[in-house]
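What follows is a single chain, given as structure tokens, in the form predicted alone.
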Amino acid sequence: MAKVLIVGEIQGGALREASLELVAVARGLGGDVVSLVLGKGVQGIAEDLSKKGGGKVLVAEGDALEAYSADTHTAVIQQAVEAEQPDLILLSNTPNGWDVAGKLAAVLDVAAVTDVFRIEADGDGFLLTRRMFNGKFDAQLRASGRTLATVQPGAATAYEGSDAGSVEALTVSGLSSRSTFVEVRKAAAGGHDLTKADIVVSGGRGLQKPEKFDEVLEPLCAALGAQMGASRPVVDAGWKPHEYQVGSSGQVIAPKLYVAVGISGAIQHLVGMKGSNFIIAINKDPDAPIFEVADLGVVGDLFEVVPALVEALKQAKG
């Protein structure tokens, strides 16, 4: 059975949710699971991960690892691979994951498959599925031998088991970086992370005017306890900031409930939300592509349907 090495990613002093999603992917393959946590003062994070299915968690700590660097992270992961000899190495498909994956694959001389949303065991290798051409096609690749993959955040549900593992120190050497950490800058808008929302209500051009998001969509978000999203045309028109955008060039999300209001469903948008557990679409065009992925479709004028839905939700809550 395959051995999988998970590279945990720390953000804001905590383990990213995407790393627990990697645990779910690794556990689904049925083999041994080893995790790696690197940074400064990360012992507690490693112990927590060991209790959440991370298996044996290797900890690499030191001043040189306090800030992210592709050089130092690659060196640590390489030494973890040499120590554990995994068949599959998993990183999150995040900016740090993209940055280190190519360098790491070259150093290890292994096959690398990026932006994967499904991995299956296949004999002595793996079947990895990724989207191509803005989601128009799903490509399935078979990899044999040691493989590195970056996995889309939201492609799996975070592992919720309580399998007890262990924590071990990983002694590393020869850490140096050709780059120098300067600072981390947070976006001024901040805080609008749709990937963590259980319910997302998104609006499209069908709302006609930017003020309609406040007048029509916001009451529905409030009634459902949802975060608001938007399609790319809405963002391109300046009606909403980029962090609201759902799609291949925005955020790829998989909430429990996704409500698309006045969105026709271009392929770029579908890529970003078709992994949702339940999809409701409201559109006046019965032939809109959004209905092809919707679990429930409402054909009608959104300016009549949405207020009626909000009123029904209010009555249901008493």
Ligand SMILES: Cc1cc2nc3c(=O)[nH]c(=O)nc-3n(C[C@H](O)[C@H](O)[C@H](O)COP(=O)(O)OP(=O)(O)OC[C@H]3O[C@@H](n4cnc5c(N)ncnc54)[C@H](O)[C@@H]3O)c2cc1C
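Form predicted alone done; form predicted together with this ligand now:
All you get below is the one chain by itself.
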């Protein structure tokens, strides 16, 4: 049975939801689960994680860990790996996860597979599935020996069990960093987290003008209880902030329902949403590539189709 080490990620003083998704992935493999929480003043977070399926939670505390640094985090994870000898090390596929994964793979001399959305046990190793070539293919990789993987946020549902674990201090040494933390600047808008939305309605260049997002798309979002997303040209033009962007250089999401409005379906967009449970596309071009991934396609003028859809939804709700 595989032993899995989960590296918890703390953001804004709390454990990221993505770390509880790692718990679900690790538990799905059926082996031992050990977690690591590192930072300053994180004992409470470690205790909480130990009650949420994190198994034995190692906690590394100290001033040197107050701010994220790839050097110090790599050193702590390396020491946790030496203490626990896991078969699989799981990090979230977040900017910090990517940052530390390559470095960690080098110092541990293990294979690193990034951007994974499925992991299965396979004999003495693992089968890991990830997107490749900007989402054109799903690739399955077989890894044997100790393996490190970064897992896409949203790839699993956060573990909701309440298995009691334990908390143990991990004594670490040799924490020095070649980079110095300066400051965290929060994005102005905030609170627009597409990775947590069940329904996302995204607009593309087909909407033509920024005000059309309020006039045409917002009523559809309201009728469906959806968060609004956007394609890159919309963000590049400054019509919507970057946190709205879906795609290879934006958010990779897998909501229950994704509605693409006036979006052509370029590969860089598809990579960000093709894992959605159900995809509806509205586009006037019947040959638009978005229809290749859509479960339901409407060929028509969005300025006619979307208001009609909003009206129908209102009537259906009474």
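Each form is matched to the other, and the largest set of C-alpha atoms that superpose within 1.5 Å is called the rigid core. What you see is a predicted model, and the numbers here were worked out from it, not measured in a lab. Numbering follows the first chain given and starts at 1.
Undergrad: Using the core for the fit, does the CA position of V299 change by 2 Å or more between these two forms?
TA: Yes, shifts by 2 Å or more.
Undergrad: Take the rigid core as the frame of reference and indicate whether the C-alpha of I10 shifts by 2 Å or more between these two forms.
TA: Stays below the 2 Å threshold, so no.
Undergrad: So, does H73 move by 2 Å or more at the CA between these two forms, with the core held fixed?
TA: Not so; H73 is displaced by less than 2 Å.
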